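Presented as structure tokens, the chain that follows is alone, the form predicted alone.
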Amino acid sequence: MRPLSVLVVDDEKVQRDTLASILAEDGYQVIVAQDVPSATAALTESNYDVVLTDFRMPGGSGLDIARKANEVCPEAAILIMTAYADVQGVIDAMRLGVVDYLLKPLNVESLLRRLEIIRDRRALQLEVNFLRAEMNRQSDAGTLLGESSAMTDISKIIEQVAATRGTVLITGESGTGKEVVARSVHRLSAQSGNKFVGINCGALPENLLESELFGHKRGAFTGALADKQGLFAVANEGTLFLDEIGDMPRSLQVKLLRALQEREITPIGDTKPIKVNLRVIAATNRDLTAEVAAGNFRQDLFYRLNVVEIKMPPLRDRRDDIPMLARHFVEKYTKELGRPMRPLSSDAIRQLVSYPWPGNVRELENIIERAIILSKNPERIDVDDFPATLSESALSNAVPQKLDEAMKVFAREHILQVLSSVSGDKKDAAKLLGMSLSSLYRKLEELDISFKRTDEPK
């Protein structure tokens, strides 16, 4: 957790300074202001987690600092500093959010432990929102779709992976859903209840990157004002995804080596190792056979992270599951964007059936967003909805499929929708259908479906 940020406010320059060297020894970035008017443009121009301010000064008081907090920052603790405690002011005070009155001459060790009390409680609530964030996104991330042979593969593979403790490599191309598998090894591990945290390791230079996973102590360099907890401590009992592997810098990749074969790592700084207990799960759009022939990745930490590998494959090899994948992201979206629910139309799913999707299900995901924010179709998604460069793309780009195959998947999502409109209600679907309620049951079981009444009691 980064330090707070204090903003101190008093007219009388050695107290100023007292209080902010103080501070600053104690891990807070300080910033300090000497009235109104200065502490207003320092309110203005930055956020700040705690505003100590003097009560009484030239030009005005605290009670003004106070209102310009809640102003610009609401979320800032204000604690105010007077000699002249009285009833009205401590009543006007706390109107504005003031959360204490410290009376001068300060207590410093007083002080001091009500700004610990505020920093634990902004780390509470970090952890909660956190927390709250992660189990919204596993429960949409962590849902792995697809009824192909190879994502029927994969499920299986991660029902029993998820079984164990073993380091997973996932490897395809970008947009395939390599978090999505990772998430799911981790809802469906003991560990589910503990946290899930992950990582770009191409995204950061060497030197972050490995603050990030290891922690630092303060002074270990630069900047380094406060310790820090690195990512393997934070997701101890848990999971750690280290997505793009492939990308971390070759003399970064040894200590990470360590930290899987001893189960310990060393914050930068520090001397004492810490033991840590937890899965690895690395995920990477390169060649690592490849990577290791070229002396860019370790031979022996490629071995460490292969321990099971689940290769994704593209969209392209699995078109069977494009429908069920749209109308998933038509759902989703329909429901954030508070639009009405409106179907694919049979001309926009074998559109989507026949594009190549060089960005793979991130790509389709984007596309059919774009479609819900655009189209003013009332009825359905159609073909128009979509960018040009995707109707260009699948027409030279139409992949050869015999008719049979083809029909069975309009077919089988032609079926879906009909029951999606009618709440799974089977005698009105079979009337919209033109068929007997007997042919319709039979034709659900050729087709593998299962559409249960959205609006039955659960």
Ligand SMILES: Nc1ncnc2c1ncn2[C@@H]1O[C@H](COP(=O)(O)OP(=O)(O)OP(=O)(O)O)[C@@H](O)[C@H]1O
The other form holds:
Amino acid sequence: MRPLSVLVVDDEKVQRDTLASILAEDGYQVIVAQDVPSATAALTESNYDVVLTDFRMPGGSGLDIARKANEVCPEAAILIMTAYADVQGVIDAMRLGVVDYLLKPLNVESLLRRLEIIRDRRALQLEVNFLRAEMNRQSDAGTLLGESSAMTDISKIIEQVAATRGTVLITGESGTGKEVVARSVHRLSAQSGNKFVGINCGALPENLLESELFGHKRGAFTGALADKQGLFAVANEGTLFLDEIGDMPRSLQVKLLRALQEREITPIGDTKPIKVNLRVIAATNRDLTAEVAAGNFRQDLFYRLNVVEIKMPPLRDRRDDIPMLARHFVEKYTKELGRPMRPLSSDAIRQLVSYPWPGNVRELENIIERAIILSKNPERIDVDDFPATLSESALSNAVPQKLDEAMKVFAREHILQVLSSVSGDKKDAAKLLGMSLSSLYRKLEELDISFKRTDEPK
Ligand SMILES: Nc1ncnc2c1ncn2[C@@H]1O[C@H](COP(=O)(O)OP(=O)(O)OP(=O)(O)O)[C@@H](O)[C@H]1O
Ligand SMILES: [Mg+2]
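Next up, can you give the form predicted in complex with the ligand of this protein, since the form predicted alone came first?
Below: every chain and molecule of the assembly, starting with the one above.
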């Protein structure tokens, strides 16, 4: 790690020079300033890890330095050196974000210890940022699979929107991958090294949700024992994912709208708003337009959120993706569970493709995981490794409900089968079916069957 840079501000030359040489000897990079204006100039010119400033100086105080440092160099840890008499001044300084104070005359050892703590914390922070970025990159939860045209379109939209910091609304049935999309947007964005924070807006009672999102001051309500940072602040510079936005209580919808419009939030019990700069992604499996029409969801908030809408298609509308998704999950769970790798049989794939998947990709994933756990077939994963509902439902899905239509489906299948058993010889087929040849021809036309003799020369 590079050496920490320290700006030392003190009007007394001896004090300044002593500090500078002690710190330089300990491996810090030191810049000195003798008053508020020159410290201000130094702060504007470059960044510092630490600002170590005297409290009382002619023509300004350590508070002015703290204020300026907060403004132009917010990552800097500010340490104030003060005489004992300045307790009130120290309290004011803490309010300005000063991390600590040192009593004069200075104890060199305690100064160096504090700088070490700051250095360690900074190193940890860098490490955390790095690991978080790494995790985001590797996380399976951020990889959207699918080669159907619907999914390739969605991938393109994700790439485009990731390059901006615009708000995104993701809609679609449960289990269609809304959270996967939200994470992809974050991962592909310039803020991917910063936080992705998600919250389920339907899972908490109103007052808890409010304090989760916006934070609160200590004592703001019974049980608020300490200040709490809201998720808007936690996710600052990153992405805030508001899941199940359709379940957000109306009173909070107003507060959310204001936060999005003003780009600032006010913690409960606080008067000062905090500026925030982050991307908001919202998701819902409800039809928000209908919720707006029914008066459950604010129209102005809907427009605010719906800058870019990503509609996740149900899995049954993109059946082309089922085989590759199924194979992906087979591989994933085989590895995870340490089982020998087995392919899916073609019957198994056929059954997966024809099932209507009310629970979408999540249901597919669960069924594959279950099959990998339970399967006794050493060779391949087969239909008998799936729950019975799958085959029942696949049948009832293929056969229409109305009796005459169902009978047509059955008749067609049956005639095709008989025809193929006699290599397409219609006279033989008619005999087996117990009908005249002319009735068979009428049936074939009615049921739209064209079956060529398979033993005929081409
Ligand atoms: N396109 C996809 N590629 C890979 N995995 C996916 C895909 N879509 C969904 N999944 C997987 O399916 C599961 C459900 O996805 P996700 O949680 O994103 O759904 P959701 O739309 O947020 O559902 P809900 O509305 O119930 O919250 C996850 O385990 C996810 O990894
Ligand atoms: Mg979800």
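Numbering follows the first chain given and starts at 1. The term rigid core refers to the maximal set of C-alpha atoms that superpose within 1.5 Å between the two forms. Computed from a predicted structure; not experimentally measured.
*Asks:* Do you see a C-alpha shift of 2 Å or more at Arg304 between the two forms, with the core held fixed?
*Replies:* Stays below the 2 Å threshold, so no.
*Asks:* Any CA movement of 2 Å or more for Ala77 between the two forms, core superposed?
*Replies:* Yes, the C-alpha moves 2 Å or more.
*Asks:* Relative to the superposed rigid core, does the CA atom of Glu262 travel 2 Å or more between the two forms?
*Replies:* It does not, since the Glu262 C-alpha is displaced less than 2 Å between the two forms after the core fit.
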